[in-house]
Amino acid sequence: MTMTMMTESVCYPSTKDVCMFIAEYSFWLFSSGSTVIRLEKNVRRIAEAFGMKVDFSILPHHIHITVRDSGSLNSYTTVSEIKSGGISFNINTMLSRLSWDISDRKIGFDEAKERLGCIVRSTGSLDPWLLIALVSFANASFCRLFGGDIVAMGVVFISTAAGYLMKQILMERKVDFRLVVIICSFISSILASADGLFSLGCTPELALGTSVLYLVPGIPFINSFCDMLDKHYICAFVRMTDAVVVTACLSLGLLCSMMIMHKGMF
């Protein structure tokens, strides 16, 4: 009896300690754009491994969680914080990955724990120029699939670099987000507006509407609405809500730049 006790003690860790880590561990997962039915799997399935079970609510900015042993003996209860913006799917997979490797027991708590912290240090993320590279082509291509021309094609991919850019650079120095969406929507629709002012092509309105279309919000929007299938409604809420703010500020620096250029949306 007293060997099992023992054994048990060195296999288990507290529920303290499981309670922490399943915190970490939601916080950088839902941060990371991951959906509420995967987060929930992935943190049953730890819990699971260490014999323990949880609950959690996720709140507008945390995740409230709860875990207990399987006797109900023990329980341990913590709030963690939500950061909003930070999607990657870098880490969302490395996570997964790491919950399955948990749950096999393939590797031990105190592993578990150092891999979390090797995840979320490492950020996968590319070189910013390379980025503003791509982020340019993809909007440009946008264009050519909403029928642009050349030109049209040609001064998109130099608006979105420039707001790109902004973007980046604001970013870095801690400007709140939705101020960063209505400048840079601003900046690359100003930009965009040179295709119609000096008459190079033949779609200057398509290089204007799409100049702005790298801001959408588009992750949130979807996974607001799979979390609104799965019946989480009240993440669904906060993150469509999330999205629409974006996406009014967006529009926001459009229609200030359309004024100035005595453009119609419409």
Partner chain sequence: MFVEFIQDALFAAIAAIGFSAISTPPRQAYLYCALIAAAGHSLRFLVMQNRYFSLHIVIATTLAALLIGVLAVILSSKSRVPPETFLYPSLLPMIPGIYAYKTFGGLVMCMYQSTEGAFNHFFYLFASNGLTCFFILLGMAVGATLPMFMMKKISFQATREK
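What would you give as the form predicted alone, now that the form predicted in complex with the partner chain is on the page?
Partners and other molecules have been left off, which leaves just the chain.
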């Protein structure tokens, strides 16, 4: 029994290897829209599976991570930069499943690194045209949900597709996300104004109002509230501020289009 436990302990990776793995894991999980409490549970689960303890703190632009060997004084610290990424429930799910597979001893450290690499490479695997179609259908469904007619739904579909296509183009060119939101909101709302301008349907105001809903930062708002409940006040404040800024940019683009098209609020 003793010899078996010693053999297994030799197979454990070093504190540096675990720390670097957790740093990359934390970056992708947090950037894809995870709450802090979920990140904390997943990271601790991974560290405990390798017989180590982890301490980390999340700042607005960095994650400080320290991994300590529970049986000695060996430790390693690294700082991982936080970059804004697209919200992805698929990435969240795969990374959470990876943490459980590590915890259940289904995979070793080397295989875990390979799995993480595969997950990272799959971030852009969804066809961009399919994504545009799905987002456009979802936004048109919102229009119908609020009482829009079939014409308004069609207008919202086209305006959303155009705006989201522009969003993809601008994001590929590394344009500041706030400017991207302003431009896309302006384009979508300008096109949606055609419903009322040409008297195409009976609910032009709903077409205009729902044409920019795909830009609303719903997940950051929800995550900031969850982080606040878990007493992660710095992350909650940062996420809430980012969400408010994006909402303001959305409103600015919508306001500019309404002024140009002479559309009043009331």
